[in-house]
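This document opens with one chain alone, in structure tokens, the form predicted alone.
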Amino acid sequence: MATAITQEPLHLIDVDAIVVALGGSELSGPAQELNTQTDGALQRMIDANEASLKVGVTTSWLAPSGIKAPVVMLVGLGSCDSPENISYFKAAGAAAKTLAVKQRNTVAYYFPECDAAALETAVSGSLIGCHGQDICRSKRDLFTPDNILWATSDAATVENGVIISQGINLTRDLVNGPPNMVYPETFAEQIQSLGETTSLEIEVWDAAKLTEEKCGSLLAVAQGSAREARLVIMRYRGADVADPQLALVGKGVTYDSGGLSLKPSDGQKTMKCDMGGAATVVGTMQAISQLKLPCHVIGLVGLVENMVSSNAYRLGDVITARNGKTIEVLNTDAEGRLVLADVLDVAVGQKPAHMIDLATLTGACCIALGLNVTGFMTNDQDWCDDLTRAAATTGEQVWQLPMFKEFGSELQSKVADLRNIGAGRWGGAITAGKFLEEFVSEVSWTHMDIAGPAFADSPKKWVDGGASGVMVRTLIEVIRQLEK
């Protein structure tokens, strides 16, 4: 696939598809060329309610007069004249979806004039949105097409959405793969490919090192697996800073059974994206080195499959975490805070300056909050509106939960230092934060839950079902704002 820009006025483009976005009270820019050389037919579909402004709804125009492409799709943008980004990246993703049921050879985009921001999330949603889940099909659902085209003149920008998209769809692709193919050690040798591609530096600890180490807590999950647990470290240096002025953390549970608290089935199904955090981290990583940011930022995942077997940890047990806390094991299927113990306290020993971690962690946070915000929990509130000034920028959905005092006392262990769950049912997002809590000392860290959003049984008009790459976005941009 190979994205460029054009300058080629609407229509005499002769490509195989044209999209045009329709938003505002008038019409204007690209929208207003059709509607003048199709002798204005457009604005009489307009009227008719034949074509819709609502963000993200298409309409196939065939062979329209006037236009030398054979297929116009019609995308609206909202009805407001100053629409968000986000609507840039679902009018883009939901025309670039439809559009993806056939191979195509060339589309061309057609937005109004935007700010940069507003160009480089369309071009991002363009590329998510003909990239499906069907990466182990013989006959594939979606297809991007092997040119796309932007009439702009920003080169750069469309290169940057470019990349920003190829960071989420790694993150896509490693979630949607199936676990008998996407374990600790083949996603950490993903991890290392990006070494050979990008100036990424990579270092993995396989088992023998986590032992050396003492990442009792994440080891202790992964010994029920006939897979070796891993952790991997990815370093970017694009400015010249001694200590990391951020750490990204990511859950990788490459599968989740529950180990010994078995899910039901039904449960099980899609637990292969139990690894959400860990591919947000390193699709995220992969963006930031490729848009040669001004920064230095890690990124660290830990990689462990939570099976069953003669060997898995049990409840009852107590493990004995990287930073000597003890841990009083009360469900086995509360494994991801006990990953995320040790990788957060490796994090915490390369002295950044903040922290965040992303995990799909507790269905309590999607009782709370839904299938479609992540939870927000913080130690310093300052860093967490930050982060949430990011999300709101990039349109994904963000929620802060509260972290009081009280929550952490529900983790009070008889026999050791904590217990993996709180003592009752009430609250179980908020105790799984304090959890982690534990584990960062005293450097300023949020805690990002994106079990709802992370992952869809169902498509969007704008995205395939399966995962999301939820949050890749927002951290390139709170990581952009490490510059200023």
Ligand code: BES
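Note that the structure is predicted; figures quoted are calculated from it, not measured. For the two forms, the rigid core is made up of the largest set of C-alpha atoms that agree within 1.5 Å on superposition. Numbering follows the first chain given and starts at 1. Compared with the form predicted in complex with the named molecule:
- The rigid-core alignment places the CA of A454 less than 2 Å apart between these two forms.
- Superposition on the rigid core between these two forms places the CA atom of V55 less than 2 Å from its counterpart.
- Annotation: Cα of I421 displaced by less than 2 Å between these two forms, core superposition.
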Contents of the next structure:
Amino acid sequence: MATAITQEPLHLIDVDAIVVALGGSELSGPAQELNTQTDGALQRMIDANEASLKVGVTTSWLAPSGIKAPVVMLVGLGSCDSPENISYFKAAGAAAKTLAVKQRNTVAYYFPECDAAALETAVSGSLIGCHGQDICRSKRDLFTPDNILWATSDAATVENGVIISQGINLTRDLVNGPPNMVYPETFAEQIQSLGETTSLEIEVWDAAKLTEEKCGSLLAVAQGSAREARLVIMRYRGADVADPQLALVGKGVTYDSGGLSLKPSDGQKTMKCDMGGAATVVGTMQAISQLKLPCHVIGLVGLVENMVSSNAYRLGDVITARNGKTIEVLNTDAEGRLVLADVLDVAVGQKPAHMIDLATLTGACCIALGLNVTGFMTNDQDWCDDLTRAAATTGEQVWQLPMFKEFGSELQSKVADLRNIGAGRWGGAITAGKFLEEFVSEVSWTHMDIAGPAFADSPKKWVDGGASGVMVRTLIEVIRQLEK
Ligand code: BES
Ligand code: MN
Ligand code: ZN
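Return the form predicted in complex with the named molecule of this protein as a structure block, the form predicted alone having already been given.
Full assembly next; the chain just shown is listed first.
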């Protein structure tokens, strides 16, 4: 796959398909030129409401005379004057996904009058829409074209859009990978191989090192699995700043059976997605290193499998986390917070100015916010506000949940410093957040619960079902805004 720019008139170029986004009923630039070349056919389609202007709705214009390409795919950007950033993502994704039903040599795109941010987003969307969850299929559903051309002069922005799409698709591939293939050791190996293709410095902790580092909480979760745990630290040094400006921490439960508090079959079916937080960190780290952003950022992921065996951790066990706190385990399915407890503590030791953790942490967050919204919880309102602003820019939907101290009181244990679940099921996303807060010390921190949006059971018009890569775009935006 190669993406490049073109400034040739679209009707003359030899491509399999042309995508034209419609930003309103006024045509401009190359779209106006296509209209002229076809004797006003495009304008007639629009005037007759045959080409929808609705976001992500596609219309195929087959074998138009006067145009070399056999297909022009029209896609709506919304009928308002200045479409939101996310509309570019959805429009490009929907066109790409519609065209991806067969292998094509070259597809050309024209998006009218968009600024660099919109163009970058559209380019990303075009490469995400044609990349599916069918990674283990001998006959694929979606095909990425061999070549993509963008009708623009801004090659640098197109290149950035490609890099961002590669980060998102890396996240998606890792999450979509089945749990018999993606487990702590293989996940860590994949991260290690990034060290060879990027400027990321990679450090992998195996079980022996984790024991030496007293990561008793993470290791308790891992002990029921035949697969050994890993903790991986990725460092990107794109700025000469001594301490990291940001630490990204990801939950990497490569499969969550629930442990002895076993999930029913239906609840287990998609639990390969439980390393979505870790995969988001990895995709973001790859992207920021390739974008060469001027920043010092570290990424840390805790990789374990939560299984059932005679060696599995039990309800009633008391375990000791790396920061010295003792935890009474009252539900082995509340394992993500136990993994993150130790990874957050390792991150704190790196003295980051800010931290963000990402985790498919609670079903309760899906109950609270639905399946498309990321839940934010924080100990630093200004930091959370920065992240909320970044999400508003990218159009990824987020909502903050309160961290009232009463939720924390539910975590008191009679036998240990903490228990790993709240007293009842209500407010479960927040009690999980309050648990994590016990391990972030004084560092400015926001927790992102992505249990809802990380993985979709059914496809959307602009992207296949399965892993979404949610929050990668927002994290990149946050990192671009970091104070120097
Ligand atoms: N990985 C799950 C949360 C989850 C649920 C992610 C649905 C994605 C979709 C997590 O480890 C879990 O099992 N949480 C429990 C916590 C409870 C035992 C306090 C839950 O949400 O039920
Ligand atoms: Mn669980
Ligand atoms: Zn889990």
